[in-house]
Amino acid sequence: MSHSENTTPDNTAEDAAATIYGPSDHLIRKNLIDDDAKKICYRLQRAGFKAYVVGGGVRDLTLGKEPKDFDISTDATPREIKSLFRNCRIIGRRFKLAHLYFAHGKNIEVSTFRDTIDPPEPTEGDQSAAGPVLNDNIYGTEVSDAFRRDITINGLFLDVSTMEILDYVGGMQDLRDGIVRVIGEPIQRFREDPVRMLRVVRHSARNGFRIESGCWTSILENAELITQSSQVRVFDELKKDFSSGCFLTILHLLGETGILEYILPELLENNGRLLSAESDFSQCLERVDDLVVEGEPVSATVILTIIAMFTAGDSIWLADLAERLPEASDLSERLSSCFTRLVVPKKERERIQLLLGLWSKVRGISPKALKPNAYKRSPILPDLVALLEITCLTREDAQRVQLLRPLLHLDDDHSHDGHHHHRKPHR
């Protein structure tokens, strides 16, 4: 991965002052952002408080791209938000933020400004479920709140009723330049939370983007530190990825810093030949991240199938597995060697298991003999059609998918308008 040579800025939130780039300094125009987001931003506003869209919907919109979400930061506490908005709710215990809630489940995050305390250094026994960052709920203003974020890019600041961007952190140049930079030392900001080297490996992959030599060494240097956060919080965090469009590439990038040791070490041995470009697992995540890029969800249970049936099955060749593991008396014990370091959960490992044994037992039964109402009721038929769809080999593995596939969404035609259920076999 080639990594940018510029270093980190040295200014701190103490002596900050903001780059303002005015509306003809960007692309981003008011109808693109969100109509929700901007009523809260000028409530808020109106009631004489700061309110600015931040973090990745600015990033996003910046570099032309369809924001997920559009989270505000705002000078006004959460009691003071809750004052304001009737369909607002507070969440959170270590550090509180508000959620109002809209129409089919639409929800905006809107949280206060933070404050730059530096958290304790982690220890051992100083863990949380959240992992090493603590004493969270310190309020400050959006220079601090600016400073407390991960990364540069996600350091941007926007004002919707003048629509100028706020720049605290190099943000905006570090977009134009193509880098992934660590707002801060970055050794210090990964010790505080080594999350924040999953982050950094995910924007660069998403955007194609250069790391920062600094920060890119850091990571070389201090992969272990991912050990040291809570295990279930690094399970959440890759989760994202799997439904990114690039986890592939995310895989390979985690393979060269040195992070993927210590999270998937299945996928590295034998020299890492899962992930070489002729494994089969590799074309299945290419096939899986073309599936998500075209706008179709493939869930986290059918991404770590596919982990766990390459690496129990001992070969990158699907034609391979598909002989080996109908063969397996014992599935659960076959699996158990799967995902030594990833903690995933015991009920996600139970679908996993009935996935695999019902994807084999489809497979085992020719076209013309298979009926399809069989598993009408299964509560894990869309990743059996999915799994099957991406594992396809042959013509008959395509016949099986059109067969199922009907099945799904019987009430719903519109979910899956058919632009690929004719794929041709995988080989």
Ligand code: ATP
Given for the second form:
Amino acid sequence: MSHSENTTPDNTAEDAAATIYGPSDHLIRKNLIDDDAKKICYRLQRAGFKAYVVGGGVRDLTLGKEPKDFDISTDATPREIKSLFRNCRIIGRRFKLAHLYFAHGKNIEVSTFRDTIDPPEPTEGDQSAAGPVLNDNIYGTEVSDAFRRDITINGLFLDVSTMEILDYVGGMQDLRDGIVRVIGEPIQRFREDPVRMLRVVRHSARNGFRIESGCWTSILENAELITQSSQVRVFDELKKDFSSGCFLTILHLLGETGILEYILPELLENNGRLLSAESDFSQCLERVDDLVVEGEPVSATVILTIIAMFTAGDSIWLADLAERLPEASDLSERLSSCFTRLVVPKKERERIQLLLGLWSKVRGISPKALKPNAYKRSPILPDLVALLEITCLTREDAQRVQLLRPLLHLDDDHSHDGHHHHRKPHR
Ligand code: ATP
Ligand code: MG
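Next up, the form predicted in complex with ligand ATP in place of the form predicted on its own?
Every chain and every other molecule in the complex is listed next, the one we just looked at coming first.
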């Protein structure tokens, strides 16, 4: 697997010059950038440091989308950042970065420029919890920080003072052309951190961008590398896929690349009939994606439960599942055969089992006999309602959702109305 090739990729960090896109060369307007993110940059710059909005924020704004969050990169060290901001906490062990905290639970990540280094190639069967990403705890320069990033469209730097975009990696052109391209040599970057293969797929699906052909080939040839990655990180990236609004597309791409075999092989059984367009599994995931796009997030528990119930029930038809899913007593045994390649945390497995048990039970009760109050106190009521809604087939299914849904709003009133009439009792 390891060629002793010392060739450097074309876009090497050394002596790289940025292409600078002025305010009239892109669509980002200052008022679209989060006020706190701007203030952080201004304060760092006034103190003599460099500071840029980086990563997904610049990408999404350039595409005319609303970013999920704004990350900042700077040449100030975490210690220097902390001395400038009171609302700052330093996190991380190997690579330290600063989190700045704001009202309503908002926080903005301020990261010191990272170095691009060639970490040692993962040794055969290296399963250490940390995974192959090593030695990241070295600060770098603006240039190295651009080149250590995963794909070109994520490698842009925005200076909020001048509203210039600094592009060291060709990301602007790729944004315009709709291309996902790895920064540097794909195989090398995937060996350093196999999770990047998942990121390539996600960003392609999310934006409808095509994957650059060398990158695509490299993933096809090296899909198995994903098994070298930290299981925790794979699960974390997969959760981002869940909430992407295009999870079904991502699953198809992961299937095509061969990666799926190493993380969710259960979806490939029986010639991949679960992923065929007509299966109820696909229909359910389409509903999940629709809900997410409409701004109604679906929890990871619900999505994992959908995967689990079709796997454990061994059918692509919802109508079969209710009778095929065993009683709660041996449900846990059935569930232990799900997620064989994915490390799902124990707590999450317990929630899945609880939710699946409740779902089966409720589906077995006729709407007339259903007593909504019995579920009022269930900690997973929102997930139960979401799952019933996503798996709704018949008029009776719809009636059950209608009976249980109002309980959610009851709950809402209690938590949000605290400042009105009734004060929350001390517990
Ligand atoms: P999202 O909109 O999902 O948050 P994002 O691009 O901001 O997308 P993050 O996971 O928040 O994704 O990462 C922030 C930035 O950090 C990315 O834009 C990318 O530049 C860089 N990055 C993240 N993960 C990696 C990785 N595995 N290897 C290299 N760079 C990475
Ligand atoms: Mg982000």
